[in-house]
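Listed next as structure tokens is one chain, alone, in the form predicted on its own.
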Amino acid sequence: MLEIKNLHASVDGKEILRGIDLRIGDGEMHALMGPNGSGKSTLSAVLTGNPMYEVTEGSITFNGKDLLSMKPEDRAHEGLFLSFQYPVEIPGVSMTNFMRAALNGKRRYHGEKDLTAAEFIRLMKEKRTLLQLDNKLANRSVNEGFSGGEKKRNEIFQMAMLEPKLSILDETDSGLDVDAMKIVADGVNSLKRADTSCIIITHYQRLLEYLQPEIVHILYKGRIVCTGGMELSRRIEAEGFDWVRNAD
């Protein structure tokens, strides 16, 4: 699904990613861990096409297509989804209108007809139950007045509606209490299919215990320095990142 080769990227002339190699197959869940400043969020920004970041070397192939040549909106239509660490509020734009525009935009990109109003409302009700979201959600502006936990659940709700091929969860567990984290994790797990994949970016092992990714990577100074299974996340939980720094 996703293949990254020797990826280098900079922001404001400062190199952040220094040769990332990563391959994610269909149906795989990968976790990406590392200390602050290691390049985790930079990688997600590069994948989704944030113009602040300049790719200076390397390639990214997504389902056989050159991802770096695509506009950000086309990457989303092709099936790339990013759940933000700090979801933004969009006052005056209802969740219903926001999601209907996003979903129908994707359908048009693929040559499909828009959903009717009845079809959309039915789909929205079905997906909303996954994240235990209040039924008043549709009448609220996007994330406006939402608690931290509500914003994160709302991000996963959007993921459920859009059914992306590759989801990137950038520190989705940040600021969540145990109950909210369990709801988010259950929602992510319920969306797993043989043809969809996921990258979980996190500092902590707790969310990973709910999600059980097959592969865990440690990112440090812009490179993936270690890859393994859940034992890596448990070592980080027990020892922190000092052993990674000391091994450098």
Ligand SMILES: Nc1ncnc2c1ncn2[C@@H]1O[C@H](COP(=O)(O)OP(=O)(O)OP(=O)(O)O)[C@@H](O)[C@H]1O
Given for the second form:
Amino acid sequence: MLEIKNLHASVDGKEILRGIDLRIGDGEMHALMGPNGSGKSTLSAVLTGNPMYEVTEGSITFNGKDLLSMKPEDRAHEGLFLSFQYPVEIPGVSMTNFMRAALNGKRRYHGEKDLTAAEFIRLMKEKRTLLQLDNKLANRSVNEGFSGGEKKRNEIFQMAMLEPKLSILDETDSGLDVDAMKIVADGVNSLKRADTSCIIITHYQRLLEYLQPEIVHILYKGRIVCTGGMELSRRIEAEGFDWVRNAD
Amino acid sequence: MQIEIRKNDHKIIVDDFSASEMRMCLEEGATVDFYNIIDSDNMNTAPRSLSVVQHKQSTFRFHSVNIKGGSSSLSLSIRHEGDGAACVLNGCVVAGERDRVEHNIHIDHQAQYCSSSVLYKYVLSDEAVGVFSGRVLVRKGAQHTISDETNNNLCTSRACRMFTKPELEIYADDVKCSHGSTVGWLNEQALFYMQQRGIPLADAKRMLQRAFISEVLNRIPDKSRYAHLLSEPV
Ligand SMILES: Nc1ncnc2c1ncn2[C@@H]1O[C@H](COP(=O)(O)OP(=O)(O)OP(=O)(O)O)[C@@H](O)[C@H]1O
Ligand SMILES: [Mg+2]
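Pass me the form predicted in complex with the named molecule as well; I've looked at the form predicted on its own already.
Every chain and every other molecule in the complex is listed next, the one we just looked at coming first.
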């Protein structure tokens, strides 16, 4: 699915990612943890092609293709999805128009015809039910005036609509109440296929208990310093990151 | 061209762009919706002017839509002579290439309990030039005037230029007036968010521009007058 080799990236001339190597196979779920400011969101931004970040070294291959040479929208069309840590409000653009443009953008890229209005409405309804998202939210402008938790649920709704191959969930669990967390986790689990993969960025154990990732990485100062299983996330929950800092 | 609107009449006037100078007088209680919708058929780049005199309790609404590109220049001058007169001016402009779009507005509040509400939005790209000047004058006798004037602009290229000059001159002491203008860029974070979802950059830009002017379009009562100019349905 994804292969990152020796990735270095900087913002405003300051190096944030300092040599990342990461392989994610089809159907795998990985957790990415690490203290605040270690570079987790930067890695998501670089993967999705955010123009604010400059890649200075290294390569990323996504299903055999050179990801770094692709436009952000084409990366999405190839099946890359990011649930943003801070979803963006877009006043004046309705969720419906936004979602239709996104879906049809992907379909056109793959040489398919646009969805008919009826097909689109049916799909919206089906996925909205999955995330228990209120119809009213779907009629509003994208994320405008949504509560913190509604924004996060709306991200997973979009993931459900787009059915990506690789999803990055950047702190989707923060701001969710206990019930919403379960809805989101069930949603993510139900979208799991043998050929889809996931990177879960989180600070907490709860979502990971629902999703049961096979592999846990710890990112520290722009490098993956430790890789293991769920015992790593449990240790972080119990002890924090001091042992990682001390080992550094 | 001189147009008289009789007492309590409601007239819809659709600008055919033939006259370079128009005058209009609204008698007591008269209402006018004036549609100034520019499309490729009626393009007139010569400077034009419209002067409106409003008597008691009359309402003048002006709707200007120039979103398909093309240059235009219009001076609009409104005088409130009778108490309780109201005017609403809506303008939206989407200009590119080497277009130059100019709106000069002059509102003269001479009577009491009058109101004016001005909202103009420009989206500029390429080497387009936008000019907005809006002077609202509230004379000494024009107590209880309520006036707001807003000009918001979006620049989407380095070479485009916007000149904006909202002015408010008040000589009465019991009034509620505001005016202001902004010039901004497309929201980069929103653009990236849309691209990440698979919306091509050019489409994302178009959607944000459309969202920006929708506030003006929503203030225009008869959508069918401009609907044909939009790429997506209303
Ligand atoms: N656009 C930016 N401009 C300046 N500095 C940035 C920018 N983006 C990230 N950084 C810096 O890069 C470092 C890594 O930030 P990043 O957001 O990737 O951390 P994170 O691991 O996601 O942290 P958190 O757990 O708090 O979300 C931080 O020091 C941050 O201040
Ligand atoms: Mg982060």
